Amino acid sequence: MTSHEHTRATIAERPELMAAVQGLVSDTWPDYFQSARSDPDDGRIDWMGLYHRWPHLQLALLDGDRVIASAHTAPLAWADEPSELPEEGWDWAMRRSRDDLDAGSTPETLCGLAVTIASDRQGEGLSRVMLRWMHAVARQHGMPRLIVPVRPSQKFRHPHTPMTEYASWVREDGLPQDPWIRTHIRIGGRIISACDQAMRMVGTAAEWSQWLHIPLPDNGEQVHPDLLSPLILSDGIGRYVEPNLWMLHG
């Protein structure tokens, strides 16, 4: 399937793209996303397992032979009211998708877990392409709703501001101040609620120093441009709780 010069493929269609897609993720996302441990670490949050469990729902956009954008998703047997989406966000979706699969439940909602754009191709509107594609894939596989625990792109500038307050900030035209939230709104998404404990991560102070590329103390609070809320260090252990924003498409 092509769009202009771009080619679309799922990992099910082209399994050989898995390494390139994961390479794009590794090159683009902060180190701690790939290295920090889930808190608690119960084994159900398995990023690489997405490729093997649901290859038809992992998307790659190519320019020639190069993967320039990707989207990762997971199916949920969830059909409750959007207002009942939990605070746990991303972590909840990862765990719930595993539980639903193990139980043999029929998926009813697709959760968008990540959209990744190559650093030299950002600003071309590819994020909108990937969001629309995710929604189309959801409908194609009998899931009329797409939910996304959105990671606002400018929230790091306001690490102490509650997500609900941050999401309410708008420009003069009434659209959200944050560019990533605004992108979702422009293609028909709507804000549901904050998920203030979307991701819980833990590591030693030494590990966080390596992931953030700065020296860190054993105790205290640390803000950093990669973090949407403060990292809390206590007795040599760093715990980070990332807030996201639930948004709904469809």
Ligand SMILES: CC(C)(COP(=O)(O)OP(=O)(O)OC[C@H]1O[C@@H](n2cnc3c(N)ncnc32)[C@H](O)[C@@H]1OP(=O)(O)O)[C@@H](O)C(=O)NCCC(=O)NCCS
Given for the second form:
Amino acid sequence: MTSHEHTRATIAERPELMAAVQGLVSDTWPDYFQSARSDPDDGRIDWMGLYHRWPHLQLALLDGDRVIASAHTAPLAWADEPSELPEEGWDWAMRRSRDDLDAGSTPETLCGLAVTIASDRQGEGLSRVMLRWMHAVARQHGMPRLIVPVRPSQKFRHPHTPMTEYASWVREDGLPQDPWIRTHIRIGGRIISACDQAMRMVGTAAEWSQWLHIPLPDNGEQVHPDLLSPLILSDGIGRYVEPNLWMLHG
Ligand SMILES: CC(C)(COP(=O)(O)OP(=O)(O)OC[C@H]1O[C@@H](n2cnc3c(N)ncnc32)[C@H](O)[C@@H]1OP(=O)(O)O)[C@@H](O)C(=O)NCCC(=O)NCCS
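Here we have the form predicted alone; I need the corresponding form predicted in complex with this ligand.
Now the full complex is given, and it begins with the chain already shown.
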């Protein structure tokens, strides 16, 4: 499928794009998204599991031969009230989607896990293209709702502010101050609730130091542009709990 000069493909249609999509993710997301262990499960984020279980739900946008944007999603047999969405976000959706698949349950809701735009292509409005495409894919596969644990792009500037408060900040025109929350609202999304424990990640102080590219003490609190809330270091172990915001489309 082609739109403007861009080509769209799912990993099911073009499995050979998997490495390029994962390369885009590695280049664009903070290092700890590849390397930190989840706390307490001890596993790393199972990006590969997404490609293998649901290749038709992993999306790649190409400019010529180059993957310039991607979207990762997972289906959930979840049809509860949006207000029932848990405090967990990513971690819950990853676990639940895998369990639902193993149980053979019918998908009811698509969960948008990640939208990634190549660094040199950010600011061109491509994220809107990817969000609309995710929504279309959800409907195409019989899932009327798209839920997203949104990672607000400017939250790192306010690491001590609770997500509920941060998400309530609006500009004079009434739209959210955060550009990524605003983008979701502009295309019809609505805020449901904070998921204050979207991801729990753990590593040694030495590992975090490598992932964040700064020296770190064994004890104390660290803020950093890659982190939406402070990293807490205790006896050489760093724990990070990432707050996200549940938003609903459809
Ligand atoms: C967050 C991300 C998806 C946004 O994608 P994008 O294609 O660059 O965003 P767009 O061009 O569609 O712009 C969206 C809004 O953000 C604003 N924006 C874009 N870059 C910005 C920047 N560096 N600083 C502040 N605002 C910015 C735009 O002005 C626009 O807001 P407006 O239309 O209300 O003015 C992209 O930056 C990204 O891939 N980041 C790394 C991975 C990530 O954090 N993904 C999101 C979590 S799933």
